[in-house]
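Take a look at this single chain in structure tokens; it is the form predicted on its own.
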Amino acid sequence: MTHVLVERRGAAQLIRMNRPDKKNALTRPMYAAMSEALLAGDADPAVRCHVFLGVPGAFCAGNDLADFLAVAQGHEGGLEVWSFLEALAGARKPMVSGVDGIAVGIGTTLNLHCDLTFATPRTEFRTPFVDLGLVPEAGSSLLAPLLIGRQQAFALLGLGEGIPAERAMAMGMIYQVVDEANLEAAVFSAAERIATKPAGALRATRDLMRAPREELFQRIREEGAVFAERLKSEEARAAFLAFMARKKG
């Protein structure tokens, strides 16, 4: 079971992680799951938008620890990880995310790769990578100030601090703040307003909107030499084990 459902809504995919039991925590095969829903919507004339969401509460909590741990400890494994999120920098549709409640980590960088986010006010972005001993991911030391400016992304990627909706909004970091109510209905309605444009003309508007796709990638390549060095440091083997230890005390 891969805990990620991808259907259609009209000309929108959605890819619904959905693992409520772990906050959506994702696993590899989430990761493998969620790359595959964009490269074939992508290859999908039908399809116009994709569609990012959770479960109430959680919409994503970051990495399940317990995959990065076997990686730390010598294990092989991660490139799901790269291929979902070269496929998110490389997605040639729009892009559209509902978050409500928990972001964390990989849970607030895809946004970063979004055309529109929409939050509830329960939800907070958050980046604890330091506090692992890890760097950031996702093409986020690239995007991150540029969306925010470089403070701003530096009390969010290097301090770790938490950013509620309101003020990600404020900063330009997400496109609007609407009730749990509301979240998959105003999702939905954007979707459907992107359907309706000429899909040639949106695609050359978001192309020159967008970074150059080769430093994204280029990026994303360096943060991920980087992490996986760090991933296998003494900082990153202690805090991970006193995670662990935190969740079974």
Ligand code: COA
Second form
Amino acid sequence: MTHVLVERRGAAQLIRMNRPDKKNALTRPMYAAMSEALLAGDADPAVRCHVFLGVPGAFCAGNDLADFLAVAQGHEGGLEVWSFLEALAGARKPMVSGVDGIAVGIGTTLNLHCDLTFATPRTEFRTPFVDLGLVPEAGSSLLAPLLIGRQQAFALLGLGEGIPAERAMAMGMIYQVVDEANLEAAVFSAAERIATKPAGALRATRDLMRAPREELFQRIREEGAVFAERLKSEEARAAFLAFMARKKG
Ligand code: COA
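The structure above corresponds to the form predicted on its own; please provide the structure of the form predicted in complex with coenzyme A (COA).
And the full complex, kicking off with our chain again.
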């Protein structure tokens, strides 16, 4: 089964995470497929924006914890995640996301890179990095304080507090809350609006608005170095094993 579906919808390139039985937990091949799609869409003049969607009730449950456990146990981690984060942070075209339900870890931090995020009322954004013995990734230690202020960012990234969609909107973390039934229509309507704008002016506007590129890439690298160390910590190994054991019980 293909766990990432990529298709064109008018001028939008849709990247849909599609691993419903695992709540869209991301595996290495899924990251690779999403990087490839971002780079291909950026290179295709007919594509005016990228759209991220999940499946009903699950945008994304974060990195696959079995993959994390493998690294914690000494296996090679691969570079797919880091290539994806670079493609995401470096994407040249507007990105719109539609989030319904579970949005954990990268399922939350991915949206911090998006230009417009729509979420349903049942969505909760959560980044349990610290509880997993880990640290924030995807530049979120830089982007979250910029977007929602340092204290709210600490509640999200430090305490792992779940943030419901309405609160996320009030904080400025997302653009709009829309009902499940209207989510995809809202997302594609935004994508169509983007496509009607002069491409050069919109690109220049977006470039001016985004956090300084170099600082963001530098932060992703810094986070990555600490993250890689933390993955091998006893705290992380114990947390991954606890998750696996929970499933067996
Ligand atoms: N990695 C691997 N498998 C995952 C996963 C993840 N991040 N998240 C969910 N799954 C799997 C579960 O193991 C389960 O698989 P199984 O049916 O083969 O046992 C399946 O997806 C459904 O998950 P389940 O926990 O039964 O669904 P739920 O609706 O009760 O809870 C979550 C959903 C996302 C709240 C819960 O699964 C969870 O906390 N997952 C871990 C999230 C996480 O810590 N991600 C990493 C962030 S860095």
